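What follows is one chain in C-alpha cells, specifically the form predicted together with the ligand.
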Amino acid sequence: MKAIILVGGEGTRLRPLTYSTVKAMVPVLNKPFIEHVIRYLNKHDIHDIVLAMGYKPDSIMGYFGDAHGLGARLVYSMEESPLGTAGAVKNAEKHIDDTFFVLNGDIFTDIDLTDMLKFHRQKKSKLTIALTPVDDPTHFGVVETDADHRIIRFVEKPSKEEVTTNRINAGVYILEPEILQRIPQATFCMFERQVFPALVAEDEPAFGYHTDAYWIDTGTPAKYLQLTRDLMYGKSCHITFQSHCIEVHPRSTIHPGAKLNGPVLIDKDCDIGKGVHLKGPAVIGPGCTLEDGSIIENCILWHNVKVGRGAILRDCIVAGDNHIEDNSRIEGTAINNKAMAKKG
C-alpha cells in the first residue's frame, strides 16, 4: 500500500512562526513533524511513501533520504510551482498502480488507517473521506454523509450559513487510481475545491469514514503549541509520553539547584543552569542554554536558543538560534528565525 504525503503549496510555512522552515520539518518533540507521519504509516503497514513538494524539498531530502533508517521507502515528486492538492497527487501518478492513500501533510492524528481500507474495501467505494468533527467547520471542507454515509455534499470552506454538520474533511483519504484520470496533466487543481464536489455531483462512490480518534491540523502557532501539550499529556495513542515524566537527553547538563516539573523534554547539549525552573509542558531542543534564575513555562524551543538571565517565558515557541534577552518577559509570542527577542 502507498501513501502520498502532500508537504507543498502556499500554506506550507508555520507563519509568522517561521520564514524558512517547511512545515513538514517543524520539530514536534525534538522530531520533525513528518518523521511522525512516516512513523505512523509504518505502523499501518505503509512503507511506500511519496512525499508531493512544491516548495524547498532541500531541508526534507537531506534529513530523510529514503527513509530506510525509519523502515519506509521514501520517494519525492517535485512540483516546479504548486499544482494544488490534486495536481500534486497527479504529479505523483508513475508511482501509483493500485489504491492508494493520500495525507494532508500538516495533520497529526490516529486515525485507524487499516480500518478505514477495510471500510473503503466493503463499501466499493472509489474515494474514502476521513471526517472528523471540530468546533468551527468554517476553517475546513465540510463533508454530508447519508445514512449509508455516503458523501451528499462537499464544501470547502464553508460560509456560515453553509455549514450543516460539524463532521469535516480530516485531509486523509483513499482514493482508486481510476480518480487520476479526472485530474488534469500540469495544472493547477484542487480536491476539495474541483475532484470532490465533481465526484459527487456525478454520483460516484464516494464514501466518509467517520471518526473521533484524536485529530490536529497543525497550521498555526497556537495548534502547534496545543499539539505539543496534547501529546505530552498521553492524548495520541502514537506517543506514550507521561504527564510527569522529565526525559533528559545524557550529553546535557542540569545545575542541581534547577527545578523541572514535567512533562519536559530536552535535548542533547543543553545547559540548564542555578535557579532555572522549567515547568511544563515544555521542549527543549539541542544546544539551548538557559541562563540562571530563567523561568520557562508552556513553551517549546527549538535548537541553539539562549535564554538570558532571569528571562521568563511563558506559552511560547522559539525557533532555531534565537537569543533572548536578560530578565525579558515574553507570553503568547512565537519567534522566529530572523527576529532577535528583545527585552520585554
Ligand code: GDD
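After the form predicted together with the ligand, can we look at the form predicted on its own?
A lone chain is what you will see next.
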C-alpha cells in the first residue's frame, strides 16, 4: 500500500511562520510536522510514501533523505508550477500501480486507515473520503451520503439554511488508480471541485468513511497552537504526552530557581534562567535561552530563540532565531521577522 502526501505550497494561511519554513517542516513537539505523518502511516503498515511538493523541497529532502531511518521508503514528486490537489497526484502517477491513499499535508489525525481501507474494499469503491464532524460546517465543504454511506452530493461552504450534515471532507482519501485517467497531465486540477463531483455525477462508486477520530486542520497559527495544546494534553492516541509531563533534554540547563508547570517540553542546548516561569502547554525548541524572570505561557518557541529578562509571552508562536527584548509583553501573536520584539 502506498500513500501520497500533498505537501504543496508554502501555506499562506500559516503565515508569517511559513515565509522562511515550508509548512511540512513546521515543528510539532520539536519534530517536523511531516515526520509525525510518516510515523502515523507506518503504524498502518504504509511504508511507501510519495511527497508531492513544489516549495522549498531541499529543506525536506535534506532532513529526511529516503526516510529509511523512520521505517519508510520516501520518494519525491516535484511540481514546476502549482498543479492543485489532483494535478499533484497526477504528477506522481509513475509511482502508483495499485489502490493508494492521499493525505492533505496540513492534516493531523488519528483516523484508522486500516479500517478505512477495509471499508473501501468491502464497498468495492473507486473513491473513499474520510468524513469528520465539525461544530460549524459553513466554513468547509460538506459531503452528503445516503444510508449506505454512498456519496450523493458535495456542498462547498453551505449557508446555515443549506446545512444538511456536519460531516466534512477530512482530507484523507483512498483512490483506485483508474481515477488518474480523469486528471489532465500538467494541468491545475482540484479533486474537490472537478474530479470528485464528476465521479458522483456519473454514479461511480464513491463512499464516505464516517469517523469521530481526532482530527485538526493545522493551516493557521491558531490551529497550530491548538494542535500542540491538544497533543500535550493527550488528545491524540499517537502521542503519549500528558498534562503533568515535564520533559527536559539532558543537554539543557534549568536554574534551580526556575518554575515549570506542565505540560512542558524542552529540547537540547537550552538555558532556563533564574526566576523563569514556564506555564504549560509550552514547547521550547533547541538552543533557546530564557533569561531571568521571563514568563512563558501557552507558547511554542522554535530553535535559537532568546527571551530577554522579565519578558512575558502568552499564547505566542516564535519562529527560530528571534530575540525578544527585555521586559517585553507579547500576547496572542506569531513572530517570524528576525527583528527584536518591542516592549508591550
